[in-house]
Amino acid sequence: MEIFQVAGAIVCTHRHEGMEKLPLRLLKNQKGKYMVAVDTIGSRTGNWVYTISGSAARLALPDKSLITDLTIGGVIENWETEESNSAAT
């Protein structure tokens, strides 16, 4: 899994079949890199999200046939680091 912050959504006129109907937002790292998830969760632009990939990233969909590389599990809300905990003491 890796953290991502949403940049946008990604329209596509023409899709494999099965996926037309799957969103697909636009994903930024926290060194740049731009990746692209398929969201089954509704996350806006600006949320922080945690992402499945590989092989794994397709059990996520409704439809297991699909096959995707990167799919969105969740939206993080908070997250906590061993600088921020130290930082607290």
Second form
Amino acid sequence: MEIFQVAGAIVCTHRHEGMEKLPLRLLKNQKGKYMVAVDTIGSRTGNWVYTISGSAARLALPDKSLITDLTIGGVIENWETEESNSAAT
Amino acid sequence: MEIFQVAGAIVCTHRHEGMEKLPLRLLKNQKGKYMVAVDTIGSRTGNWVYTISGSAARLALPDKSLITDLTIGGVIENWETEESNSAAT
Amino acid sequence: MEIFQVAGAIVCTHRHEGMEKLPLRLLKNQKGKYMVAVDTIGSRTGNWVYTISGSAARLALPDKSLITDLTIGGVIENWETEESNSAAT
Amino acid sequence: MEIFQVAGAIVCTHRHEGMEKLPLRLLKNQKGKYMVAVDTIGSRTGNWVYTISGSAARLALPDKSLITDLTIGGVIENWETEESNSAAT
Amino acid sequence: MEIFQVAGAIVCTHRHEGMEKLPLRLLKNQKGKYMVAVDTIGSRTGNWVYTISGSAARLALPDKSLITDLTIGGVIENWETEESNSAAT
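Mind giving me the form predicted together with another copy of the chain, seeing as the form predicted alone was just shown?
Let us now look at the entire complex, which starts with that chain.
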């Protein structure tokens, strides 16, 4: 799963059937590249999130018939990278 | 979903069966790389669009037997990236 | 679909069952990276082609049991990127 | 399969159903990019691991209904890259 | 299919069920990045190989229940990139 920061909202027209109801979010990755993802968990601009790609992106939605290749999986509250944490695993 | 700008039309020969009827568009990504996508929503040169890749690209087409790995999902009318928008979510 | 130039032929041994009969071509992408693709449309060295990746690469072959993750979809005869073309869409 | 070093733990909220029970790990790739993966083998911070992506990431889990696009496949104990090893194959 | 050079062997622990019996090889791509692939054709260190990724990587194995996202498809004996070869196609 990739890590992105939510950059804002996105307004689209001409959506395909099955994408009309999807709440889309604009994401920015660690290199500054923008992507669009489906958000069903209510992330906010500025949140760090991880995303689920590929066929799993559809499985993560309550309605499996919706079409997406990138879905926000969760909001990252914090992470721990100290070497000392390895003992706690 | 990735973000591209529609760069123009593309003329191909020797298409596979199941690709003959597909309207193909030339896209350019944020780094200037060109890609080819199926467009069933009528995007125009200069439009910013987001695309659906992988197996979902086929699901986005009315006829699921058509072959594609990249389909235009919608035209991006505008996006909002101000921090102040996060409260509205 | 990605865009490549056909760079030449490729000779392989120890192919998997289901890959023995596949005509393989050496491709070069826009950054000079080499890839290998299945070609069932008879492209020639120097041709610009677009390719189909992922599970769709298998669907593009007449025999769906053949194994590939990259198949040439068509030869690109020419493309038009002028802004004036957008009106014709 | 890609190679990563386990960088630490990650704490998330608003997880999708089917991801609540998944033990997530923060990984760092060879270029310093961070990713999130499911770990069901008990890797520790500092370990080098290889990961399974795409639909295979789900197949690698005991419960196939869990949602992931990246699963740790194994801990890499050591590797041998000497030319002399080729004779032993 | 991507092109790699076989860099050596790799020793792992804590493998998932369904990966225990897989012969894994360490590969190096054209930019020096290391990857891990399943090898069922007996490639040797120093060999240039092409690999099959995604769901096709599993289909390339005799036992389809084995888990992989990258499988060596064949050893590349030589390639021809001269323009003059195009006439022979």
